[in-house]
Each structure stands twice: as C-alpha cells, then as structure tokens.
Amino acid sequence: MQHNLKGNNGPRVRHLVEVGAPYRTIGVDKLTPIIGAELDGVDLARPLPPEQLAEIRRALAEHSVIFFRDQVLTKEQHLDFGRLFGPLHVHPAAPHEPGLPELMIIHADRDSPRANGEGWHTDVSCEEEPPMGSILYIKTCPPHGGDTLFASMYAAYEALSDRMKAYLDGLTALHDSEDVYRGTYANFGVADKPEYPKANHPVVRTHPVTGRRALYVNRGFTRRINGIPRDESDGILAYLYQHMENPLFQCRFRWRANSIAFWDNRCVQHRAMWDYWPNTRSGNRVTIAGDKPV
C-alpha cells in the first residue's frame, strides 16, 4: 500500500507500508501513516510470552516508535524490559537513580533551568556506537502540555530528490557533545567530566534490521559535514534540519501518567516540549546499547 502525502509547499512523501500478517497478541493503533503506534493488551510488569515479545519487536520495526499506556513498573522491571532488547547503555553525562547507572532521571519542575530534549535530536549520537533505542517511562505529568514529537528519518530521506541523495551518499559528519553536556546537569549536582564523546557517522545510515536508509544528522549533536568547505556544510545541514522537521514526517504523543514511549534512535528524532512550566514532568529512561552506524 502506498501513501502519497503532499503539503502546500512541502515535498511529496511516498511511504510504502508493508502489509503483513495481523497481530495476534497485541492491539496496534497507528498514530499516523508514517510513524508511531499505540499498543494495548500488554502488561510490561509481567513476563512477556515469546510470541508477544516478537510482536512488540515487529511493531517497533514497522512504526519506529511505540507507546504503552497504564503501565505500573518498578525501577527493576523498567530495566528488565530494556534488557529484552539488548545490553543497556549508560549515559555519559546525565544523572541516574542511586545505584542504578542505567536508569536515567528525567525531571523538570518550576526550579529547573532546562528540560531534557527541548530541541530536535537523536539520543547520544556523539558516541562511536550510539544507542539503539530509548524507553521513557513518565510517571508524573503536567495537567496540560509536555508532549513529545517524533520524526521519521526514513520519510525525511525518502522525500529527498535523487540529486540530493546522490550528493549525500558516502558523506560523514562530526557529532560532538562538548557543548551539549558541559555544565548541563549542574542543577542535579553532577560534576563535569574532563571530556565528552564525539564521533564521525554517515550522513545517511542503513538500518540493520529493516534495511531502509535514514538521515542521521541532528541539530543537537552534528557539528559539520566532513570533507567539504565549512560554509557548504553549514548550508547543507541547515537545509536538512529544516527538511527533516516537516510535520508530514511526524507524530505527537500526549503523555498521561504511567505511559511509556519506546523509540528507535537509528531512524527517529524527537523533541520534548517544555510548555508546562511551572508544573512538573518526571520519570526515568532506559537506553539500549547500539552499534556503529553504517
């Protein structure tokens, strides 16, 4: 099935949706034709039967970000769910729960100088082996606001012209976290490290599971495209950032208490809206280790 979407001044998006066998153990309600699905019939506090776990994996591959409502998990259960998908990643800068380095604290209230993830980004793309996915569990929500936006980098890549795809093919870019992390978590009492990660990655990466190509540069960490003049790099990156933030490529998730979002960092960018001050939004994030982009 092919969906053709066209904005007034935007690119035509051709998104091929694979029609597979129906799901047997979970309900899947798509947020948009391009990205995102809410799953039901799942209790993540209980051991997942193999067939259900396989269908959750499939839903993540097909929709890039999946959501669960009304989940009541302990810290250990949150970590255990993440471990079903691979070894866990430890954030290079952010605060974590005491004694649980893999369990990142996500918290903003009236006294916070900032909130996590306010700009478009891919989690920790500055590392040589960036995370495969992130599982965010929000337990305290503001009465209004605090939504998270997710954008498909598959759709962003596929909507580029053939000439632009050919230009980007084989290029790499520097991802550097120095300006992102230094001093950022001082309000949590986190001391700065002597240095923070940086790495070079392809501008376009191939997903190791789906085989689809996705843009892999982001405003948060990407500093320049390698091997071309700096002004050319700045111009190309500015174009790509504006292009990939097209609402046609996005879904928007409205949080409720005890909701979970699980996104694939290899093909998704996200942005958390801090429009709820002075109210509180709080929870934890588990991040799954990944591999080097190719």
Given for the second form:
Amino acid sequence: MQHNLKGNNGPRVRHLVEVGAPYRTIGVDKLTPIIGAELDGVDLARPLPPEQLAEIRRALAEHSVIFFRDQVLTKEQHLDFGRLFGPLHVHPAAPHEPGLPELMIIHADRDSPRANGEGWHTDVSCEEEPPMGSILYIKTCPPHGGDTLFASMYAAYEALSDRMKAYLDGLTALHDSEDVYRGTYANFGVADKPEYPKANHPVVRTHPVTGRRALYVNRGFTRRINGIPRDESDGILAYLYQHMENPLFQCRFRWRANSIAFWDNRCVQHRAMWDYWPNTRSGNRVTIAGDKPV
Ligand code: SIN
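Can you give me the structure for the form predicted in complex with succinic acid, which would complement the form predicted on its own we have just seen?
In what comes next, the whole complex appears, and the chain from above leads the way.
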C-alpha cells in the first residue's frame, strides 16, 4: 500500500513535535522532528553533574533515542552510566562479557551466521517486565553500513485513525521468545535454556514518564492478539507492522567508533542493518530493567 505522507500521516503527527525549554548543560541536535537527537557537551566517563543528568533524562523523554559521539568508556563506566537510570537487566539468552552478565556482547564479523536485531523489534518485550532502555556502545565500525534505524511508537500510535485506536483499546497480545532465542547464540558458545520468556502486554501502552500512548507490538516477539480470531489477529498485526514501519516515524543513526545510542524501549522500536559483511561491527549493550507495561 502506498502512503500519501503529506496528505495523510504528516498532519496527524505534526503536533507531536516537542517544544521544550532550552537546555543549559548539553547541546541537543535533533535528527528529525519526530525522533532522535544527538547530544554534545557530555563526557560519560566522568561523574555527571546532577543538572546534566536531569537534562539527559529530559532529552531521552523528549526525543525517545539519544546519541553521544566520541565517548571513551571502560566496561565499568558503561555499566555505571546505565545504573544511573535504574537496576540493570540481564539478557535471558545473549552472550555477555566474562564475569559481567549485564554487559551484553554485540558483535558480527565474517564468520557470523547472523547479527543482532536485524528485524524491527523492542528489546526483550517477551518478559513480564521488559527493559526500560538500552545503551549500545559501538567501538568497532565497518567502513560503511551497520546503521541502526529507530521508529517512534508514539508517532505510529498517533497517526492511527480514531476508529483503529478505539478498536485496539484494551486489547492485549502474547509476546514469546522461544523461536527467537533457541539456538540463536550457539556460535558464541551459549547453551540453550529449558525455556524462554513469554508474556502478555497491552497492544497500546502508556509511557510512565511522559504519559503518552505508544503502540507496543513488534515483529520480533509479538505472536498474536488475544481474544480475537487467529486470522483477525494476523491481519491486524500485519497492518500495524506495515503502518509502524513508515519512514515518517523513523530516524537512522550512522555509527562512528566510540558512539553511543540510548533508546527508550517503552516507545521505540529499532532495527540494525547487517549490510557490512564481511567487515566487523562490535560493541556492548547495557540494558536497564523496566516495569510492567500498562
Ligand atoms: C540490538 O540491540 O538490537 C542491536 C542493535 C544494533 O546492533 O544496532
């Protein structure tokens, strides 16, 4: 289906643009009016002054995904930065750095059978309390490619018709990771677990900080909408996935070595491009625990 962006979705998302107070301690350069901002004037290797930390939190709330360039962090400093936002999450399946279960390895090279996050998804939405946010630090970049795409689920929700919003209201969906994680990390030497998480979540969630509503189904983990016939669920999910992948709701981040992306899983989906084989892209992700979607 062709979208007439200007005449259809454009006006409906335009009011989402945030007009916040000026920032005093950081530079904030938007990637698009809808989602994403690059921050400067921040050295994450040093203790953050409280006002600067508060402004980083505000930038995340206003832009949903924030980016930092030229950061040189030890593993511990990366973990400490994550802890400023809450307890850290341990991934149910992915490999981690030795002795550091909260520091996930993100790595693909010429021998990799796959790369992390190649389809649109919300991190670990299969858990009862899915992660609030993820902080990805890429240290080795391919010469070209390896971008990450981010999509605003606020914008996707707001652009739905009122009839579709009314239909989705109160529905829940099953998120299941069994076929996502089983066998997936064998190339890293990770043994499978007897079972992997699954959970039911509202199809539309309300963000606990901003109070805004966001679509909360994703191709990666959502298997069906509960309480409606299977074919209806398949049709509605197919429509929602197509709708939320509209480029109007997206930004695309081009990595350089020592860049960081910090995204809010409660209102953002992302997709990593594995277009750089046989080159190497490598880094670590710290993931912050979250609460039950409502
Ligand atoms: C992920 O956390 O899903 C991977 C994202 C990326 O490698 O860009």
